[in-house]
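Just one chain follows, in the form predicted alone, and it is written as structure tokens.
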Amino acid sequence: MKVYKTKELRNIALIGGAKTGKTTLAEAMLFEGGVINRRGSIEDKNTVSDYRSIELERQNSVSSTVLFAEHNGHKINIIDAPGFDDFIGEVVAALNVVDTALMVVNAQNGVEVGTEINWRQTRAINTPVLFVINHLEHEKSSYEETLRQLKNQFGASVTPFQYPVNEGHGFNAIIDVLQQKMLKYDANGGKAQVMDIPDDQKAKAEEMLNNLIENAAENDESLMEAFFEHGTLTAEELARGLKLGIVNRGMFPVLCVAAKPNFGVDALLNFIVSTLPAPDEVPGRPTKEGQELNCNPADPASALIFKTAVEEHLGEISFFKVYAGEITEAMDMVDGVNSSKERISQMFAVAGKKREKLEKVVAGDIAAAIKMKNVRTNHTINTPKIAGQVIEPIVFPASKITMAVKAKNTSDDEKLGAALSELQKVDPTISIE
């Protein structure tokens, strides 16, 4: 895989309640992003994201899955997080390392408990949010009711950038307010046919564009002055206002998809690349020493391990985000927490079980490494020049359930302790006493 510069990276998490279609959307994004050439499904138990045996059995995500897609010269790192609150630790870890959360909402059900729970986590971490209304092809879907609920629950900053023309059975067209075009899909989904907006939709689309421009102008004083002077914004000013609004949580865009037939996913990828912030356009991550890392590739290398997994035949995999500098294969690093020396033997861009070897990972990118000796989730790895630096760790929620466990045979007590210790490595929300 080519080495992407910081400006060419986008980091997103797919979050939301259970059964909103996050994994199906991830599958469509990987298909459109060229990672897979055939889309799997939950029912067929062959999606890239849900590949673990317990997920195939339950037909829902249990662990977050790190994925990637390539689109228009950019790399999009995607973390597909579980929807059930039992696994909220996975959501928290994802939100700490991405730059925008894509909150997927089921158009049949509107705002659910899972939506509110995930929203609270984004608010606590101050993560920008993009709402994606899914399942618009279903008979009971209601875009307008879902949008009304989103505005009621999360405020007037919820701003529609798209709306469906004919939701329900037969759904195949979306009005893109920003482009002032209609996106029409054939039965195979994929790339939209870009058409002029029908006459009966023009007035609505223009009114929504004017509201969008006004909302964008509110995010910067100079943009407000330009808006009052000219009554509108240039394309460049509008783009700047939109990005500022998203980063500052002053605007929460709303886009439309039907992930299963793959409608609207190409437009979503375009929006991610063109409008969502790059890693160096969001506030930096603080260190325990009171510094702030702002994703500068020229700085000494420093990365946070945000997830640990154990895979058959590979052993322990450490997922990390580079917050400063560049990490190359065979580079010597130091664990800032326990001072152990670590050599980066192999690095990968990961999409479920699919792995592409990386020779270099730059500031802002997300990757995985194997055969690291002593690192754990929440550890910082640094170049020896800044060996003792520690990135502010992720604060995981406390455990909700307490129980006692014991081995059937006392001779197995030691084995049980070792097994629980291994389990704690991959799930930091588990505490053992």
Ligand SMILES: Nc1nc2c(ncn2[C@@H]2O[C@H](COP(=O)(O)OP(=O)(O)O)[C@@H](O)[C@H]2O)c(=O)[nH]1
Contents of the next structure:
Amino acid sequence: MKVYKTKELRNIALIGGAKTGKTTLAEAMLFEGGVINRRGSIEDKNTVSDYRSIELERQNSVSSTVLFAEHNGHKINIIDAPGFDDFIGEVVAALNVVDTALMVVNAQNGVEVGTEINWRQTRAINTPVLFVINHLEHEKSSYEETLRQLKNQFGASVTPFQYPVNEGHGFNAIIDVLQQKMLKYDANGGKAQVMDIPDDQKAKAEEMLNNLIENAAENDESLMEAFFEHGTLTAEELARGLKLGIVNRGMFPVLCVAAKPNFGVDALLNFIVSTLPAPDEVPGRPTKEGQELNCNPADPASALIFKTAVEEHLGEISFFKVYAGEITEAMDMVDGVNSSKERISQMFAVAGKKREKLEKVVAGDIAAAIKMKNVRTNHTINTPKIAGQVIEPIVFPASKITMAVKAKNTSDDEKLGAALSELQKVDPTISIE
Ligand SMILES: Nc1nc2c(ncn2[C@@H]2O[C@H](COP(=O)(O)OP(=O)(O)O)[C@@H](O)[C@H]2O)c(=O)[nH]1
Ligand SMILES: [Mg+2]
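Based on the form predicted alone presented above, generate the structure block for the form predicted in complex with this ligand.
Let us now look at the entire complex, which starts with that chain.
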């Protein structure tokens, strides 16, 4: 895989209530993003993201899955998070390392408890949010009602960028307000045919564009002045206002998809690349020493381990986000927490079970490493020059349920202890006393 520069990276998390279609959307994004050439489904138990046996059995995500797609010269790192509240620690870790959260909402149900729980986490962690309304081809879907609930719950900054022309059975067209175009899909989904907006939709689309421009202007005083003077914004001003609004949580765009038939996903990828922030366009991550790491590739290398997994045949995998500098294969690094010397033996871009080897990972990117000796989730790894640096760790939610376990035979006490500590390694919301 080519080495992507910081500006060519986008990091997103798919969050939202259970069964809203996050894993199905991830599958469509991977397909459109050239990682797979056939789309699997939840029902056929062959998605890239839900590949663990427990997930196939339950037909829902249990663990977050790190994925990627390549689109228009950009790499989009995608973390598909589980929707059930039991696994909220995975959502918290994901929100800490991505630059935007895609909150998937099922248009049949509108705002659900899971939507609100996840929303609270984005607010606590200050993660920008893009709403993605899904299931629009379903006969019971209601875009207008879902949008009304979103605005009602999350405020006037919820801003539609698209709307469906003919949702429900036979759904195949979306009005793209920003582009002032209609996106039309054939039965196979995939790439839209980009057409002029039909006459009967023109007035509505234009009015929505004006609202959108006004919302964008509200994010900056100089843009507000420009807006009052000219009644509109130039394309460059609009782009600046949109990014500012998204990054500062002053604007929450709403896009439309039907993930299952793969409608709207190409436009979503375009939007991610064109409008969502790159890793160096969001506030930096603090270190314990009071510095701020802004994903600058010229700084000394430093990365945060945000997830540890154990994979058959591979052993322990450490997922990390580079917050400064560049990490290359065979580089010597130091764990800032326990001073362990770690050599980066192999690094990968992963998409579930699929792995692509990486020689270099630059600031802002997310990747996986194997054969690390003593690193754990929430540890920092650094180039030896800044050996003791510690990136502000992720604050995981406290455990809610307590239980005592005991080995049947006291001779197994030690084994039980070892097993529990393995469990804790992959799930930092477990605390053991
Ligand atoms: N009709 C319809 N069903 C969908 C769509 N997206 C997902 N689904 C179905 O919704 C269910 C939950 O999907 P899944 O991707 O597992 O949701 P997650 O729990 O949010 O990851 C599955 O049965 C999917 O096939 C969609 O756009 N339209
Ligand atoms: Mg899922």
